[in-house]
Structure formats: structure tokens, C-alpha cells
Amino acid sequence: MARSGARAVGTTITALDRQAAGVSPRGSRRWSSIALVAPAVLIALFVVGGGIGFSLVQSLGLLPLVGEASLSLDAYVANGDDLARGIGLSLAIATASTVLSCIIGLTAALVITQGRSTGRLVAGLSALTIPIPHLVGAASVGLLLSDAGIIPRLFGIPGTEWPAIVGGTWWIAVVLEYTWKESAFVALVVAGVLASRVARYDETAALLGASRARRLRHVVIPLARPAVIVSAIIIFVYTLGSYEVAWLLGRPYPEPLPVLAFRLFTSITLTARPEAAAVAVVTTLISLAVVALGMAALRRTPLWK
């Protein structure tokens, strides 16, 4: 009964999808569906397209604060070393945060979908994490783990002997903060996907005699893969472009791309604005490349339809 109801809803959604995508055979319906989507698309175009376009034009020296506009790549070259280090550091932070979040989040999702009380506890914790802003998370990590933080004080460890978690060479606090928040995100997204499909297949596989390990490898993980890839793309692109956590918990040098961009943007040197825009454009290009790679990986998963 419940299952047939779900199927009915599923059919309606597919029909709507088709309508929205303009696959409907009749032209008039197609136009009306475009008209329905238009406001959302226009707003997205205005913000995303306008922002990127504005940065691009500024980074090419066409919108200077003072002096003549002239087309040049100076802004991209001006901070060559800082930019290169920033790219490396940002990629490292984003990769570490994404990999850790996906591993922890997937594990949590598996615990959640087991449906026992531990699962409910993990689901509850994940859901609690989501509404807390990154800024609050970063401030908390700083208060707890810096060398004059609450934890070293609680254990009576002097600041000089406490490891440099905050502001240290390895950006541990930054990755920890992202992982804490984003693994909860992965857990909820993946658990949502697994909950709708996994029980049926898992039971079938179990009836056919598959062991736990085999079921995990051949049923659960393949089912979760598209959701994990999508979450990974979002986390990677988010951590690559996010400013406040890296600024609060990081160190003054080297700087991740958003911190570099913001420092240049607010620099009192008038020529620094195009340089800031150049860093933003580079960040956007990397994000686009990562999204393209991620989508390619997604298309290769057999369950992505």
C-alpha cells in the first residue's frame, strides 16, 4: 500500500521533471514551463554570471579605481608566488576536508540506516550540526583547541607544549572544522538516499546468501556512490572558496585563495583590487574544473540516471 503510494508520487515527479526540462511534446507547454523557470534562472544568472563577469572584467584591468582602463594580465602576474602557494594550499585543505568528510559521513550514514538507537543518535547529532554556522564552529574550535584554549587549560598543559593545532603549519584546526560540519552533511544526504533504496536490495542480497562485507561492497557502497560524489563536489567547492574558517583558524602565511583575495580586496593600495579579482577568477576556474570532473565521475556511475 505504502509502496504503491510512493511509486505514484515517483511517477508524478518524473512527469514534472520532464515538463521542466522541456521534453513535453507540445510546444506551448514547453514555453510555459520555460516561463515558470525563468525567474529562478534569471536571478541565478544575475548573481553568478554578473559576479563572475564583473570580477573577470576587473581582473583584466578594465575597471580601475583610478587611472585609465587598459586590457592587461598584470593582475594575474602581480602576486604570482602568493597565488601559486594559495592554489596549492587551498587544494590541499579542500582535498583533506572532502576526503575526511566523505569517509566519516559515509560511515555515519551506514550507522544511521542500520536503524538502531545508535543510528538515531548519530542522525540526531548530524541534524544538530547542520544549522550551526561555520563561523560559530570556527570560533568554538579556536576557543577549545588553541594553545591558550579551554582543553589545554583543562588539562593544565602550558601553551608552549600544546601542539600548534590552531594557526599551525598543517592547518589542522581548519580541516577539523570543515570535517566536523561537512561530514554531518554527507551523513544526512547519503542516509537519505540509502534509506529509500538500500533495505530492499540489501534484504534480497542477504536472502541470496551474500555476507555482510559483500553486501557492503556490492550493494550499499554502489548505491551510495552518486550521493557521495555529489556531496564531495559541493564540499570541495565550498571549502575552496570559503573565507572565515581559514582566516580565523589559519596563519598569516601562506594564505588560501579566499583569504588572499580578501586581503587584496581590502588593501589600501588602489591597484590591488584587480589583483583580488584575479584571485577570485582563478578560484572560480578551479571550482568549475572540479565540478566538471565530478560530473564526469558521476556520469560513469551506473546508478546515475
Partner chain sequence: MNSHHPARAGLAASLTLGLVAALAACSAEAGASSEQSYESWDEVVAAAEGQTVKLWMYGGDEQGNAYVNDVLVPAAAEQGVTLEQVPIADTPDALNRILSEVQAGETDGEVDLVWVNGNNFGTGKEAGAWECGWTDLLPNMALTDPADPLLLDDFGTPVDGCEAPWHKAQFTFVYNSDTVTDVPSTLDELLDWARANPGRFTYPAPPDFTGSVFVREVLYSVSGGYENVPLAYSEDAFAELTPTLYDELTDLAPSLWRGGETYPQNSNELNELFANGEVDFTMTYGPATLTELVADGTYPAGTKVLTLDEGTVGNASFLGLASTSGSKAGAMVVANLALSVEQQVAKAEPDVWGQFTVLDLDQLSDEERALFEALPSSPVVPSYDVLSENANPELAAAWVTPIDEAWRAQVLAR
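Show the other one: the form predicted alone, since we just had the form predicted together with its partner chain.
If you are looking for partners or other molecules, they are not here, because only the chain is given.
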């Protein structure tokens, strides 16, 4: 019953949007949109596709730095245990960071769209967070939360009694840094979507007698869902392949996939280059699978149809 109600609200919102825009749902705008994005897509395919293709060929032994070229999967099994641990660790970090970022970012977006002074303050803080590089954020987290950092010294807590937030077993500092940065990204993206649409629908639903909880469930959340899904895809893929934060704030072992790939790539052993390429290819395949799942979820939203 609840799902049918949400679907009906979503369908109504979509119809109102199309009516307001005055266009057919799948008309000539499709081709003009394709023409506008085609140059960017072609450049991205050339750069990204070329890099992925080179890594794939090298990982299969067809482009060795030394020795004869031969098709094999040796690069994928040479570090099998480290690769398996890296996959599990990278998925855990990316999942935790994405979930926390989306929850905090969606909450901040709801506060921002209220239009009050608190919302403007949250919007300002979120905007200030975006230009700060992840490398600076990671260094700041390390200086604040390590056992010899500013916060334990400020409270007079000895390093032996301070929890292992930086370099600990649970990679807390890495997840905190990603959550801090990416939640601001989610907040601004979702607030931008809600600010242009939520007011009139929320007011209409209020005039029809819907309570605040029902408006949040059947109007605000459906409107924000596509932006949250897209933001989650971007955050997951980025954190899965990001190197500097995990290298600065994580443990030496086990290594996430990007740290493992970089260590193998910079090894003095030239035969380790195909192994680094194999790790990069595995990371890419996981990212593509996540993007496919995210797009499938996005197509199931009422606003996409």
C-alpha cells in the first residue's frame, strides 16, 4: 500500500514536471541532449578507454616490460591473498563512507531547504568544505585524531589510552575523512535538486492534509532519491579508487586496492608492473559493476520514467 502510494506520488510529480515544461517525454530533446554531451563523452572514452585497455593488455601478459609476450593470468594470481584482502577492505571502506555520507548529506540538505538561518549556515559550511583537497583533509584528521594529536593533548589524554582512530584496525579515520568531505557534496547536490522543486509540491501536499512525516516520506524523499543515488555512485567509485587518504591514515597491512596497486607499480621489480595493472583492472571492474547497479536503481525511480 505504501509503495503504491509512493509510486502514485512519483507519477504525479513526473506528470506535473512534464506539463510545466511543456514538452513531450521522449521527444526531439533527446537528440539535442545527445549532441550536447557527445564531445565530452568522446574525450572521456578516449582517455579512460585507452588507459583501461592498456592496463588490461599489460595485466594479461601481452605487453611485458621484460621477456616475451604471452597470454596468461599470472599477474592476477601472483598476489591472490593480498588482492582478496584488498577487495574486501576497499568494499568495506567505500560502503561505510557512502552510507554515512548519504545519510548526513540528505539530512543537511533537508535543513538547507528549510530556508532558515540554520540552513544558510549549513549551506555555507558545506560550500567551504568542497574546495579543500582530500590530502589536506587527511592530514588534518591525522593531526587532530592520532594518539599524539591535538585533541588528546587538549584533553590531557595519554596516547596509550587514546583509541586507535588513525591507523587502527577499523580504519575509522579513513571513513571519517571521506564522510566529512562527501557528505558536504551530497548536501549541496540534493539541496540544489530540492530547492527548485520541493516547495510547491510540499505546499500542495500540506494543503491536501498530509502530515509532515507523510510529506517527507511521499514527496521529499522521492524527489531527492535520484540525486542521492547518483551521488552515492560517485562517492563509492571515488573512495574505491582513492589512494592518498588510505595511505596516510590507514594501516600498513592489509592494503586497499589503490594502495596495493601503487606499491606494485612503484616496485623496483619490473615484473610487478603487470600485477599492478591486474589490481587496477579488478578495481575498474568493481567500479563498473557498482555503476551498473546504481543505474539500474536509478531507472526504477518514478522520476526517471
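Residue numbers count along the first chain shown, from 1. What we label the rigid core is the largest C-alpha set whose atoms superpose within 1.5 Å from one form to the other. Here the structure is a predicted model, which is why all the values come from computation and not from measurement.
- After superposition on the rigid core, displacement of the C-alpha of V37 between the two forms amounts to 2 Å or more.
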